[in-house]
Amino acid sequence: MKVSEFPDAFKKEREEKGYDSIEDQNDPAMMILGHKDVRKCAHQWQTFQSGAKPGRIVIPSEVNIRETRQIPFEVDPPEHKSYRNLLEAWFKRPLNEDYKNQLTTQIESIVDEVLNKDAIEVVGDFSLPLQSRALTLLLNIPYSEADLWISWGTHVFRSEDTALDADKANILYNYIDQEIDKAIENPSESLYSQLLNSKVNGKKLTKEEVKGVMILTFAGGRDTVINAVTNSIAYFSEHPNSLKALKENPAMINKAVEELVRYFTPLTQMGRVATKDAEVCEHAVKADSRIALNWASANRDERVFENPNEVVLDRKVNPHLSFGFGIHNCLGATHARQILRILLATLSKKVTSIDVLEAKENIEDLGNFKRKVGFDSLKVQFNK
């Protein structure tokens, strides 16, 4: 198998009955996995909700880690439109031209970094730096303060050897805490000191609600992110005229970054907890039992994209699900799209080649399925 190929491991029980469960620390989901119907309850909020225990939506669920909740995430309306109101213009902050220019010299700066070394491993020492220092952007705080964050490694959650990890969980937490009592102290322009000087429906956000948010913007953007970015170079590496064609042909870059994100799906699922019993796909859905939005599935449901399983970069329709649906739709994907775009403009430019040395896939483990979501790691070599 290619290293850039992902092969659709829902394929069957998508096309045979739209759904499937998974085990989740005894507290199990019903996957949904058409696009149709992901759809459908995404929209239905009032039946399947999100405000449910802290972390009890996420899968594998983090209420064994985590009980702050993360706003708006875990927040349903009529709660969820203040918050939403009170962060978007903030997180549509990666439009404008400084925005854009300051991530340019950073995603440039690391390309060319990599363009004079033999080898480069992606994960760790590309896709996690590059990540790390665009979240100072995003938070309006330092740019060496990425240096903390990526002595964490890649994943926040997760150790080499637990799928859940509360020590490694905390680290992040503490931090958080402390960044904040330091903005109390000390304020400034970053995200930290315009959360604490807002107010929702009148009243300033409490510590919680403000830890709430800055827990989403990092655990939220981390992982996906470093994903994207690996899995797009491992796609270039074995479609070099694909680079060549967005180079001839940059007005592609827009559409190429929707298709990458379509096929790659960085994030499996999200779940939904019920709120009374309810049928999907015609199978009975108990009040409080969770059913998982399946966005990987529904990326490749034939029914809605032609050829689903093959990358195509100009594709014309594509209502992938790989930033959500819904009033949930992700809060972080203005600045994840102006990301790629850049990094793909970057690489257009500057490298003519990618060449693969060796490659570790990530393979989640979803009970009875198998789904290639990355890299552990994957290590190349760009060409001048």
Given for the second form:
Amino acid sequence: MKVSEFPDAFKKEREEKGYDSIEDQNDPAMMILGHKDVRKCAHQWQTFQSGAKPGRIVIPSEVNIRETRQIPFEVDPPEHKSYRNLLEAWFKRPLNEDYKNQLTTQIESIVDEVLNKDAIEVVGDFSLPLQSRALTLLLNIPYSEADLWISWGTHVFRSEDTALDADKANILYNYIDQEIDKAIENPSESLYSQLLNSKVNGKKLTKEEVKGVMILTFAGGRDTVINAVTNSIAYFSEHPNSLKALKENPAMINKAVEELVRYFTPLTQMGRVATKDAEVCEHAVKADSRIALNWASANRDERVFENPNEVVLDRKVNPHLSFGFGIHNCLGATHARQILRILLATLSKKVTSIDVLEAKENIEDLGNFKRKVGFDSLKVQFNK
Amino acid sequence: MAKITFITSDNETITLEGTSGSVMELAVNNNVKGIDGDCGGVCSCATCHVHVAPEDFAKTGGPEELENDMLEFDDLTNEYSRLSCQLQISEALDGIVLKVAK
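Switch from the form predicted alone to the form predicted together with its partner chain and print that structure.
Full complex below, order starting with the chain above.
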């Protein structure tokens, strides 16, 4: 199989019944697989809540490794809106010209760096530093801070042999606690200080709330961005003509980003907890049980996407769900999109072709399903 | 050339002229409040939702199926809803008035 081929793991069950169950630490979830059903459930926040016990809507569940509520994604309306409004303006900063220029400088410099080497391990030596450095812009803190995050490795929240690792998660949590204390002592223009100075519903944000936003900011954009970047490199390695097409027609970059994000769907699914007895796909969902909104499956739904298992770089109408759907759609989407748009522009300008030397796939184990979500390692050579 | 008028949620009226591209792009390029166009116009984010003035709805026509599906789950949808990324600018749209949904 080609390295850039990511099969649809959910086709059969999606077409035959539209759902399936996934076991997860004695708290099973009913996985919703069709595009329309996923959107419908995401829309019904009164029935399928996000503000459950912290960590419970994440799959695999994180209830055993954290107590801090991640904000705003583990908060429901009406409170959700106040937090979201506070953060929205900040998280739209990637659209500013100055931000864009700084991000372009970062990405061009890392591409220049790998162009001068014989072989590069994309995950650890390209995507990880790229994501970490870009995060300093989002937090508005010094560039040098990225070195520390890079030293944590690609999996800050997971170790090689287990999907949940409390010790590793604590490194991040302790770090954020310290950074919050530092920001209290020495206020700056950073996101930490911005949050510490903010009020929601007339009340100043507590340290715990600031921590909740920061954990989400770190966790939400780590493996997702790393996978999106790495997988895009894999795609271009096997489709050098696409790089050429993007170079000749930069107006296509936006559509290409959306399509790559649809095809790869970096985050497979997100859960919700039923607030009352409900029904999905003519199947009962009991109160206080979990459902999983399977974005990856929805994004390959043939009823919505023509040739869903092909990358069609200039797909014009592309209602993919890779950034979620409804009020809880991805807060970091603007940042992620800007990273990918600049990456594609830079690659198409500077790189002629990419040769894959070695690839080790990252296959997610989802009970009945095995889904390729990215790579544990991808060794390539970039050619000028 | 088409003259297109946007009315924002704070009742600001902005009239713009466009010759090509989508109505969303015209709005985003001119910072019309409430039209974000996050996905760049592929009908994936619904952040460019407008309500067409009823008397102008014949000029834009109704949404296609996939656009309709997106609108179906938006709380602010009414019978004159369109995603402005799916409205291509042409002479046919000259003079229309769009109320920004958000």
